[in-house]
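Presented as structure tokens, the chain that follows is alone, the form predicted on its own.
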Amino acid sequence: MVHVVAGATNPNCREMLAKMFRQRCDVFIKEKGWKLKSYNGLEFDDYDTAETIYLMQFDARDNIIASMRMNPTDGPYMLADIFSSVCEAPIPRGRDVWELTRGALSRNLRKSGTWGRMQCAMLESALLWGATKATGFFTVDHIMKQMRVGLDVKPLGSPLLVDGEANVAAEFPFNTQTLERLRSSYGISGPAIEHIHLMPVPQKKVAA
């Protein structure tokens, strides 16, 4: 099952967040060779904030096997800040539009269907938070796979070759119909989310 963690600095989820940032370092820097900064074996950047929503999936031994980062786009976000030149259509923006980045899956599980549960958890999270649309800069291969399982993906521009791999800016809707199609495609009959870890509400002292 999948855990949802709100906030990169959520004090109740420090161990879970550390596992995710370490997995990101292993997948994106060590395996894929992306030129990203890391800190003591952890990969995080300016887009890991108190507003960020994370999906994390763990195995029976509590090892992280999959993760994803989701950010509202009413503030700074990667597509607008770094890849805006690839967008021929207007760049999506809004509190109800989420950018999806840093999708990571353990190498030995990439043909297992594990990512399907993460996709369903993504839609479930979006509906709970009131998000209506996803956007991002994705590999063309990933986009094609998502279209085959039921996502109504709309490219926002022409593909761009990055590190030898074709990528394209795209968007797709978050709605119950898409969630139902994903569950049907992956043979998932119920909710994929096991637990939601919200950021604690600051406690205000009451004046005596």
Partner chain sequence: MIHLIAGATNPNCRELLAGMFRLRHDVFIKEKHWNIKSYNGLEFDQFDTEETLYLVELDEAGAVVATVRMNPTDRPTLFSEVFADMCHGGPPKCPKTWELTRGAIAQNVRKSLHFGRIECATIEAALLWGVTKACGIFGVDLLMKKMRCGLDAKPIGQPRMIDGESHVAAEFAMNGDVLQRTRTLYRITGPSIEQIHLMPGARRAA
Second form
Amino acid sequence: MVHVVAGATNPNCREMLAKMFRQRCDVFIKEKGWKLKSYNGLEFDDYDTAETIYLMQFDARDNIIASMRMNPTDGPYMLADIFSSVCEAPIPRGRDVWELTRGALSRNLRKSGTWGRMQCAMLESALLWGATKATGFFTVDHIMKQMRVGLDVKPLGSPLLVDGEANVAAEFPFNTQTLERLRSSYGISGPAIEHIHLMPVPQKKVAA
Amino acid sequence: MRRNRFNKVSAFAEICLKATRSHDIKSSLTVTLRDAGVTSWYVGPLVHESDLPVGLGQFGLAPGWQEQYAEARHCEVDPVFLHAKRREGPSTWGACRERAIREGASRRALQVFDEAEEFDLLDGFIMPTLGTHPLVDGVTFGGLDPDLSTDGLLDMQMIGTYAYEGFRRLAEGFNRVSPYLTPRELEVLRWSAEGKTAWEIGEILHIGVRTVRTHQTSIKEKYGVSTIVQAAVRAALDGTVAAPF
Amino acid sequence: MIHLIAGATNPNCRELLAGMFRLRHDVFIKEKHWNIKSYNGLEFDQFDTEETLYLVELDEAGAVVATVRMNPTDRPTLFSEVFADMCHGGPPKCPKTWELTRGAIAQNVRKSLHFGRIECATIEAALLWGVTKACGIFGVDLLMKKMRCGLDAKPIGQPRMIDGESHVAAEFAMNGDVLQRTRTLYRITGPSIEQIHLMPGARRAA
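Could you output the structure for the form predicted together with the partner chain, given that the previous block was the form predicted on its own?
Shown next: the complete complex, the earlier chain at its head.
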């Protein structure tokens, strides 16, 4: 069951968001040992904003099994703020360019179709929101996997060793063709997204 | 300097993403690697030459080395291949050799390094890649004095990743606008492109001449052309079969 | 809240589907007096199948207020079976072209923004299913409305009077650009579809 949640502060999705921040703490801090701050077992930072869009996947008992963070790059984002030194090509920017970060998958599911559904849901959200390009700081290993499933990933800088692994800034296009390739790579037919939770709009004032 | 380093890798990546013929990737790979002191490369499944599936396994090896390597069936014992088969991430030939010695590898296994030296291949790079099940695939580069600095290795990992995925996409007909041909149709088309008659192809492939004609009809239909020569030209242009030019 | 439902027989959406068939009965039979059959206050026909997709919009009280039916044109459609003579060169036949039919908005909300939202949701659904074109028989005034929204609607036959209104077969492209244009026109930001219900079992990997 894949949910798309718009806004780290979405009042309709507090329960789901808390589950995700807890999973991120488990995956990135406890398991991978990343040096990130956590608050009461929840991991979040300056890039979890009202503009952020999240993908979350839950199992039949409503446990979170995968999540991903997507930020439009017309505001602050990590590649521009923290990793700008790893970009040699111009840093991508714009409402229609999304930065992908904090892709988390529960450990016991790394071989299942869970990630494929997440990737498809990512492409689907991009089409729905009108995003045309993804960017991020990925491991070279991850790039190989993305290329394998049909994404045309282009490097934006030279690779760099981080915690003993090669990482590189990269971008790839979002379009219907890539979605089709992803779906056929993963043997998925039809949309992966099941629920979309927009930020509730404050009641509009009636124009005079 | 740094800028130049990135330009090289990103230009190569671009070629791999857009290539419609494996030749495009091959020549660009050779040139890109030459700057890093690499004179021999292999990209593909880590198996003996004769076990390679159609379209996979690309070579740019020093003259003579490919034949000698295949002849001796080195792939069965080569500590460099063994490293990739363990799926332990990128490494150097030197590190593989040290580990082989430490673990008491056979004389025959270490012999591979000695023979490589005769072809001016003193050290190199190896990385495992996502396989084409059930094969284990990898990328290896070698030379007299390849750039195995930290940055050099990082770039080789990028180049290896793109080369491998580029070749694989072509082998799977990814960028190809052409239709999918069955392995048998591919064989028939290859021999047709060589100018063999249906009867001759039947003799070569040990199938009846009518079966050959059936395959040829199906190929022509898939390409939407009326003669097998037209189909062969299309196939050469889109990289389905090796171009004779 | 717009739901996207796959399958007229989707067992997870019986309530929603029944509400939708009832709205169609109210709009097409009670209000517009179309000469079509209904069953116990529900309107449905042979083009409501397992392959059919529906958009169903609910108001805050949970009542169905708008709907559209979408059928891939490589199967029998209203076009191919009933109105084939309305398009030159035969009805479209392509899995990537949808026929849009039974677009209905409840009488009480007809002046609101619902038209725009259901319009956007149709294009969103097309993007999700990889569909690039829509066709259907539209009232000529609706067609003008579509053109005004930035849809490049192209007539594919002669107009004809149906139930006192001029109708014409037309097709238009559905893609990301068209979606953006439609959203801008209706001042809609972000997706309109909120829930997607596939036929159970369909989501499993092939």
